Amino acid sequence: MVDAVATGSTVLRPRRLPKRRNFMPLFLLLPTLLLMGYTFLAPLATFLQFSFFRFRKGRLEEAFTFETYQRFLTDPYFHASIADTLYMAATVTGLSLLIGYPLAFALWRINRPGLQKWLGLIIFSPILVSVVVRSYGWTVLLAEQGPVNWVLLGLGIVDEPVRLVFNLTGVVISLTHIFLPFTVFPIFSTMVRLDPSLREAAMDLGAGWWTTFRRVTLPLTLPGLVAAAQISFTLALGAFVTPSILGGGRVLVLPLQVYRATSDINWPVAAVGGLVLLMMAFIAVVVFNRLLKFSEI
């Protein structure tokens, strides 16, 4: 619908819509916009001011102080507890999408769809059980009289049974299996929007199974990757239950940090923490956002 304005030629311009209908898509997003600023951007604030307070012999004194920064920027003691977060995200990371991959690469590949249901079911029941019954679970898988010990020393692998659990190991395959489905199904979605026609091509013109996946599919697939990996790592980043039941109080990362400080009244402490762990999450979420808009070029 235009108006159409006659000088000497004609000139369309196109009608102005009502002001009401321009503060229609804000009045929609309004009743989220109030959720999300009083439940996260307000308590988001309660936690910078909580920052700058002092905690001393027990009490927390409301005085205007750096003090806690100060802590976390030159005590080695945080900067272990944020290297190990940081290591451990970036583990459980790179083996969901070396495990993640291949496993979604065979479930793009079946052509039974009943038995692609089933699989994709199996997939995706990890989430459908609550986090502390899979951490005691594997507590029990990974001990050392537990299942996966006894087939090491049944197959001759190892002479002893191996630690696997209250360290970081533990942990790592835990929140492996925990993130798998986050890993599998983003990188599924991807395959099954490729066009079958550029692999027929691409075998037509004289190229074998290696070459197609490694010039053909993976390229294609590198968004759904890129995702899976944002999801995984941002996710192991606040991991709280398995690293506190399968780590033993030894895996000491910064989620554990934060509730340690709040169950001691340490507010200043536990906000530092939580910001530090907000801006490590941020952090992440850009550069691989970057690396999603990369990897569709």
Second form
Amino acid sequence: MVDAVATGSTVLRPRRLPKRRNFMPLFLLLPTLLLMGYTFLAPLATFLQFSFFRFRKGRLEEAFTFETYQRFLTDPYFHASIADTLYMAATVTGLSLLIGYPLAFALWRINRPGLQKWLGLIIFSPILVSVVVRSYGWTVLLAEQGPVNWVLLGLGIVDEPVRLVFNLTGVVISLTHIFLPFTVFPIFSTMVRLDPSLREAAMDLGAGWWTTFRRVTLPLTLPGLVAAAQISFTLALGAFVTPSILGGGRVLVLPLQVYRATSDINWPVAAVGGLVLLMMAFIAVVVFNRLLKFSEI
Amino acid sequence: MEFDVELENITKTFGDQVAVDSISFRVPRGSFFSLLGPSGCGKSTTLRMTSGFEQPDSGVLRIAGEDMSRVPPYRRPTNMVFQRWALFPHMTVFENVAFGPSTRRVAAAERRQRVGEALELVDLTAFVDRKPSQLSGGQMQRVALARALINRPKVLLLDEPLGALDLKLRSQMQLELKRIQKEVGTTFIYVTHDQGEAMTMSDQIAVMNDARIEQIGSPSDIYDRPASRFVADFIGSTNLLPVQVTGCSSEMNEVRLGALAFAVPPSGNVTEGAAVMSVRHEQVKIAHERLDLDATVGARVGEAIFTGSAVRYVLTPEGIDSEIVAEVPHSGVEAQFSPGEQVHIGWNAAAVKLFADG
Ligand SMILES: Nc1ncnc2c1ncn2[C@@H]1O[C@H](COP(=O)(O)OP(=O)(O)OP(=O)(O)O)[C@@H](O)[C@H]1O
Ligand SMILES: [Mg+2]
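Given the form predicted on its own above, what does the protein look like in the form predicted in complex with its partner chain?
Below, the chain from earlier opens the complete complex, with every other chain and molecule after it.
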């Protein structure tokens, strides 16, 4: 009996092909892995180590303490900073989508190739100029005697100049502009991938322009919208140059806190600030990925 | 007779490309009308002007007697079944089919009932909650049909709806479409480049070529009495042979094909001189002994091609420069002919159509 089973199994067992490991992909990944290890993981480990040190009277003490973590959790000063960062990222994201979606839509619907090319270039242009230059440009534009206030005053919309710069408003305006290419193009790419006969089908079934947009175009371009939100939110979280130039020292978002701490050689605060930022970005990525999966059919 | 769709001298150009060149036709209410023609001849453009997606440059288009020049697509009493069906991928079968009634503000209860009826008509009730990506091609095709028919259009427009299906499913769906058309009594305008498909389903066929309509008629009209050389060639399979017309009278045309001379009934605008004659493959008879037909000639069998239901012989006739193809139904009892064999071929005068050369 045992014998029979044994022979049976030898007969039925499929012939195994000799196992050949393919090392090629690993080999190709090696430079990236090394670079990532050296520039990302190693500093992260150092960060982690520093975050447990103690900073007293301008001096760094190599200890093991949760003191800095405690401060971030309890100190209203840091709470405000975290809240500001999130608030700024959220407003920039909201504004980016509000401006980016119609822009992408316009870019998609224009059927004059020449005009389309120019509009695309204008949307893309922020990338061509350095962040520093762009940010200084905005301080000029948004200044109390700047062109924006001049127009607002001239049209009688406001009675006295509005404070648009050296506060959160200026930072949000400038960041939205800078992120425009990163929000418009993901949305635009979902639009051009849309089968044009779907919109015709909707119209054929009695839907006017608005119904077609609401029930067909918008739901099918939602993945692009979510991707755009994800990009602008995470970019805004880590923005440093723009808040430091246009914030005028009043917008103390986390990246600025980290920078300030490093110049004070307060490594523990810089480390914990950096880790908190990393956590927020990580959570944002996870949440947006969830949304993305949900928005796709 | 009432006509659901009437086109008068409709022309459409894209840039300097004439897509539709002054075409006119009328589709009787409740009939199955096909636009048949080779790729690029303007079939889809004609259909898209009827649905309102394209505006004609000139001409008049009426649906159910009303001029459509100022009516946008979403207000026309037509619905379309698209070539790749264009189902909404983010909606279930139910939502897809209910889309039309919902834009027309049909109450929810009635909407549900109508969706049920429409899905029943196409035999898809079990699939209401599926997404299009979970359906086979044939099922998607049925959903597209239900989605269009639920709106009770006066005219249903179909743009090669079976083009993406395999052969078997195609012929099954052809019968199904015809059944549904009879059941609902809606006017169908069906675009296809497949002559077999048009023949099977249509009450009337308009054969298009190069932006123009060559002939409109019933399937048998078009098959038996092609109005032009193009139609004779495009529908079925035929021998087109250059001939000399040596005599024209009201009763007879004298024709000379190489060394062979015979008389055929008069047809159309043929004058003396060079012309083209058409004789269908299955009208050419073939035998070992001499045939008793209006025109006969000896020939040598060049090739024998077995196609399943028939055998096609390529023949080289004596004293004629062109090859002639004869098709014999294959039932296993007919005499077989083999390549190289000497045979007699012939046809009857009634089987010959003459067209002016050119
Ligand atoms: N939007 C357009 N812009 C420019 N040319 C077009 C457009 N639509 C159609 N045409 C041209 O008009 C002609 C007729 O096109 P149409 O789509 O009506 O052909 P069709 O008979 O449906 O062909 P097929 O069987 O390949 O679908 C073609 O030469 C095509 O290139
Ligand atoms: Mg077409």
